[in-house]
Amino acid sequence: MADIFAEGFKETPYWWDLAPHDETDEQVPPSQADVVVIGSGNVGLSCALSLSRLGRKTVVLDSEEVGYGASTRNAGYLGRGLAFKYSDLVSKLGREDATKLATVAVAAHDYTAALIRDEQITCAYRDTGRFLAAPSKRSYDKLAKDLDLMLAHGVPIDAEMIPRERQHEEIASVVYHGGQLLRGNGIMHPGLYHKGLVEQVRAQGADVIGFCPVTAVDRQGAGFVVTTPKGKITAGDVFVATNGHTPKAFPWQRRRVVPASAFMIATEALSPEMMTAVMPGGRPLLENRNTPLWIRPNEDGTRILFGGTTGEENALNLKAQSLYSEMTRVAPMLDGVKLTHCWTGKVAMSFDWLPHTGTHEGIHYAMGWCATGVPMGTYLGHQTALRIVGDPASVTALDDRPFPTRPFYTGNPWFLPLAIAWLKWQDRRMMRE
């Protein structure tokens, strides 16, 4: 392979160029708080913002720098769905539960879009829509069936099927069999979104403290004592919002999420003509399969960002070469462009492929986003704040659902390479049919 790396190539998220992180944090947490939030991603920050506005003294703690995790590493998609397609939800849970869960996903999108607007968070949010690309005729037919079922059941959706002969309107590629155009979905700059949340939370008087890992949480009367290397905090409530970075201090939650690595690359700046040729509609693309690839324009429409999930933990320069091969397979005209960034981040899946929120032994949690973390995490962070203060408006169809784990699993996903190999085998079989 020819040299694909631009001068100054970075193995850090592209998003961090405009939203750099603080590499040190000497702040010491207060000895008392109403609520301690563990995890400084979008979930924890959304909860802290709502709690602060409800008059609760809130402290947000993170074991790394503020925003180290997936909130500033993800693809920046603001969708309206879950990992499951609606028809699969109906088969698994029945029409009533499936419709309730689909409605929660729509509410999560709408809440997050409104939050960006109302808080005036400058994160290049655009309501672009999304193209779900079908890698096979079978995949296309499944998307069409799913859309018909949602419309028949009254699920709020604005979408249409794009047949193969029209897919050039969305992507300069011949590898797909058409797809589904979903309106009402958007993209953003996740680094700037997170930065805006941090600023708003601190403006409301909450503490957001990095490099302050929680090593223990112990009951004390009706509340808790949270232990950190920087001191102990007495709090009435604790919220765990750590997702793919859940520490051993929370074994019950840690056993119920499966951290997995996703990877992305960013191209050098491209001409407007090249950007339009590759993605004529300017909409992000997501493949409709178990181990999808995705492609989107950056915040100002001058670069291509491309990503995929994998169980392999190769060096990032090798991962960049692998993703480059996939990118040029999907969009051959990108062959020859150079890469400026390659990075990784940890998502977290649940064993039932649904997000979960609730309370265990008095400790609140929200996690297992299954690649829906930007809207769903923001929304359920807010809903957790309402639950903490006793507001009945906190109730959602995702609350306190059975949160499964597996025997002998303690949070180390040793089986992940095998699971991903199985999912990829299923994808290859589907593409042959």
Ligand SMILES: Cc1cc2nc3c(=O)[nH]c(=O)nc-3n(C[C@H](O)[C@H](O)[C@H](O)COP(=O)(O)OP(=O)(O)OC[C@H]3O[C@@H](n4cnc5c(N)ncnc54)[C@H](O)[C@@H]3O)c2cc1C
Contents of the next structure:
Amino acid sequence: MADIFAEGFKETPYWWDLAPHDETDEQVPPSQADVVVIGSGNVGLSCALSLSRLGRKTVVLDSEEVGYGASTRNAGYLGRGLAFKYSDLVSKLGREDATKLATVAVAAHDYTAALIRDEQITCAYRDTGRFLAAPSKRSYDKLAKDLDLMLAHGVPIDAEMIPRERQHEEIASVVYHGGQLLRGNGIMHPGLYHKGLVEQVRAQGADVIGFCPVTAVDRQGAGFVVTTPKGKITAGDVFVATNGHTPKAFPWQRRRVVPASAFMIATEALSPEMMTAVMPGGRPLLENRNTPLWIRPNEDGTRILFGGTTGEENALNLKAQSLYSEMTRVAPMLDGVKLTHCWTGKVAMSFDWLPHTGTHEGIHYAMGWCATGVPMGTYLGHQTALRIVGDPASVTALDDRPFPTRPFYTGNPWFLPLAIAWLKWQDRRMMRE
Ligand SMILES: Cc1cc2nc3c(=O)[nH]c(=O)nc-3n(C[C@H](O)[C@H](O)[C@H](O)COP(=O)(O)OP(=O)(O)OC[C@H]3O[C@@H](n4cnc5c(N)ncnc54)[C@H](O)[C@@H]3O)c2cc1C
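Would you mind giving the form predicted together with the ligand, to go alongside the form predicted alone above?
Below is the whole assembly, all chains and molecules, this chain first.
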């Protein structure tokens, strides 16, 4: 393979160039708080923002630097759906439950878009719509049926099918068989979004402290004692928002989420002509398959960002090469461009492919986002704040559902390579049809 790496190639997220992370944090947590939030991603921050507004003294802790997790590494897609196709949800749960869950996902998008607007978070958010690309004729037909079913069931969705003949309006590619144009979906710069949340939370008087791992949470009277190397904190409530990084200190939650790696690359700056030629609509694309690839313009439309969930833990420069091959297979026009960044992050899948929020042994949790955590996590972080203060408006259809695990699973997903191989085999079979 020709040299694909630009000078100064980095193995850190492209987003961190504009929103760098603090490498140290000397802050020490207070000895008492109303609520301790564990994890400084969007979920923990969204909860902390709402709690602070509701007058609760809140401390957000992270074991690494603030924003270490997926929230500053993701693709920045702000969607209106769950990981499940709606028709699959109906088959699994029945119409009533499926409609309620799909409606939560729409509420999550709307809440997050309103938060960005109302808090004036400068994160290059744009309501672009999304192109859900069908890798086969069968996939296209299934998407069309899915859309019909959602409309028939009154799910608030605005979408249309784009046949293969019109696909060039979205992407300079011949590998797809058309797709679904989902309106009311957006993209943003996740680093700036996270930075904006941190600033708002701190402005409300809450502490956000990095390099402060929670090693234990013990009951004390009606509340808890939270142990960290920087000191103990007594708190009335504790919220675990650690998703794909859930530590051994929370074995019940850790047994219920499956961390998986996702990878992304960024190209060097490209000419406006090239950008328009590759993605004429400027809309982010996501493939409709079990192990999808995705491609989007960056925040100012000057670069292409490309990603996938491959699972193998190769060195990042090798991963960059395999993603480059995939990117140029999808959009051959990009052959010859150079890469400036390749990075990885941890998503958390759940065994039923649904996010979960609830309270276990008095400790609140929200996780298992299945790669929908930008909107779902922001919204359900807020709903968790309402739950903590006892507001009945906190209730959503995702609360306290059975959160499945598997016998002997303790949080080490040794079976992931096998599971991914199986999902890819299903994808290949579907692509032949
Ligand atoms: C490459 C990639 C692309 C993605 N693209 C999208 C997308 O386009 N749209 C979308 O909706 N979702 C996407 N996702 C998923 C999304 O990023 C996550 O669902 C979401 O950010 C999860 O947020 P969170 O706050 O729950 O967890 P995280 O942001 O992962 O934060 C968890 C934090 O918990 C901390 N932690 C762990 N243990 C402890 C401890 N003991 N004490 C204190 N802190 C601790 C970790 O250090 C970490 O910072 C993507 C993910 C990746 C990796």
